[in-house]
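Shown next as structure tokens: one chain only, the form predicted on its own.
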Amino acid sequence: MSTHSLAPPAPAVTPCAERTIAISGKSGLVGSAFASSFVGSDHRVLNVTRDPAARSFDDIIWDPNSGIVNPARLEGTDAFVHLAGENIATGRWTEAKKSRIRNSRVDGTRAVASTLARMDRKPSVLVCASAIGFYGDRGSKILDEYADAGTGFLADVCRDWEAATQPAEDAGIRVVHLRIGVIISRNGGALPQMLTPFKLGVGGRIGSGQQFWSWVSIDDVVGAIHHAIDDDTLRGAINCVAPQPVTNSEFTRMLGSVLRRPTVFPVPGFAARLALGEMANDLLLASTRVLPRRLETSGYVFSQPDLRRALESEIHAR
């Protein structure tokens, strides 16, 4: 039996001294789950928000073009977790949409990194979201953090997104790029969009079904962020995916099994492209077989390494 299956779920927050954590994108899928992990702890969470109407004492206004409006509010912060960015999975990728995706990540990250670099009492670590889209469409090739960047829109965005943190790194801040895979969560991402057709019995593989989907539970995304903050030996790229990537066909069969529904209605690749355009190629039909080597070698223990258990946990949660 795998030792992973015997591991108890990780605690919400790794025990440590009281800290101040700043989060951008706190209202998003990952940001809200990460912020919730501090409930009941003594840590202070700062909400770095673009909403100029925010009035809470712990709200800090920022602008993706110019950075933090009042950087003094961040002085003495222990860690900055940067998760803000245009949602890539909503709406067709028009040129305007692609521009928003790129600018929100590359320009926004550079603005944050530059602001942190100018502070007198800088955070010790900047954890910045990235994505396994960095690797592009690579078939069945096994990819770890030492693999080169791929080609395509998302790969180009991810490469420049990660490079935009350079001002913070030059200023001596430890920077971690968390390359996140397909997130399994009932609260957002791909899973809720798939549930309706699958529950109706009209779900099925997408395209050939042979493309690899490197997935990760929302609990392990949160756990990986905590781990990246706590382990001061970690820096650079960290793949945030479960240890067992699966093909789209395997994912489809498992989801159907958990829901007790048939999965006999495939979506041809051309139909996905017709409906979603370029987005279908990068998000649904691309094959990215990624392993979390650096997370595992640094001692992180996954709370949900098994796809069935991860799906059951989210779908059947009360």
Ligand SMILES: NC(=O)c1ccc[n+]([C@@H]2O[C@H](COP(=O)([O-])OP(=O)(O)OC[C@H]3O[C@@H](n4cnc5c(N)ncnc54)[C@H](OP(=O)(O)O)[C@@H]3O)[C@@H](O)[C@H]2O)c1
Second form
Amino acid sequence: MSTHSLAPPAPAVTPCAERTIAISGKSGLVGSAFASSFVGSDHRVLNVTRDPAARSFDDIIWDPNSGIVNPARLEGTDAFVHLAGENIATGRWTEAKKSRIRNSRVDGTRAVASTLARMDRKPSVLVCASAIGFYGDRGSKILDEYADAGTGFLADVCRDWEAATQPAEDAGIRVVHLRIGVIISRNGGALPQMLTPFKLGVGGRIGSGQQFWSWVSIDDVVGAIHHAIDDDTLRGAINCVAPQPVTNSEFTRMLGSVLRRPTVFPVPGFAARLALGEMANDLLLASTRVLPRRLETSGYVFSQPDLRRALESEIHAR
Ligand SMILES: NC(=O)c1ccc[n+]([C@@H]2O[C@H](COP(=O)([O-])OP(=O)(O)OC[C@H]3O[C@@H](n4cnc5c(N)ncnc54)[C@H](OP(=O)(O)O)[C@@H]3O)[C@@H](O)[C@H]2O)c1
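Please could you give me the other form, the form predicted together with the named molecule, since above is the form predicted on its own?
And the full complex, kicking off with our chain again.
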């Protein structure tokens, strides 16, 4: 029996001594949820942003091509959580968009890692976002952190994105690559985009529906980042997905059931490709059945291991 079903929810912030956490991409879906988990705590959160107009005491400007503009401002940082990157799921994947997706991650991560490596007092850990796109389209093969990289645009980006942290590792900083799955959140990502057709009763499976979607609740993405910071035995790749990936057909049925709407309008694969281009292959039609082996063996307790509950809490909660 899964140990998750009886487990209590993970605490928002593990109690520990006051720390300083720097976050890049803090304005994004994950960054804003992670930053909110510190509200009311004694920890200090630094906002590493590209926005030249950001002027508050805790704002630190960076340039993805060259690094932190004034690294001295990072002095005293205990953990750096690097979440910044061109959004993958909005806009067609033109060659220009693909360059931005790739360069913002690979060059941006190398710039962050090199900056941290040069600091006199370095943070002890760099938690860097990655994605289950690392594994590519793999049918029903079960993928844990020891599985090889796949092929395709996203797999190539993820491999190079992870490799770009090398300067930080060489400088003795513990580096964790969080390979994040399809995030379930009412505030962004895939779910809000799916809600409109489903609520109108024209939702349905995509392509064959047999492709695996490895999902994760936004609460568990936040929990996994805290876990990666707190557990100093963790380094390298960590799959950030719920313990039970589902097929797209199962996801579709569950979403229809939570919304109490029919799901009888399948979207053929060619139509998805026509509407979204190459992005449809990598994000919607690829089958990636990923397990969170290292989160589980290191004692992480999922707050949302069950898809129905995760959907209900994001869709029905205010
Ligand atoms: N959402 C998902 O389902 C999901 C799944 C797997 C992996 N991930 C990965 O997890 C990370 C965080 O995801 P998210 O959903 O929070 O992303 P997001 O909402 O798109 O936010 C990313 C942040 O990155 C910064 N940014 C935007 N464009 C950029 C560019 N061209 N160059 C550098 N920085 C840029 C922005 O912050 P500033 O404007 O303050 O600089 C933005 O708030 C991303 O790397 C994403 O690929 C997400």
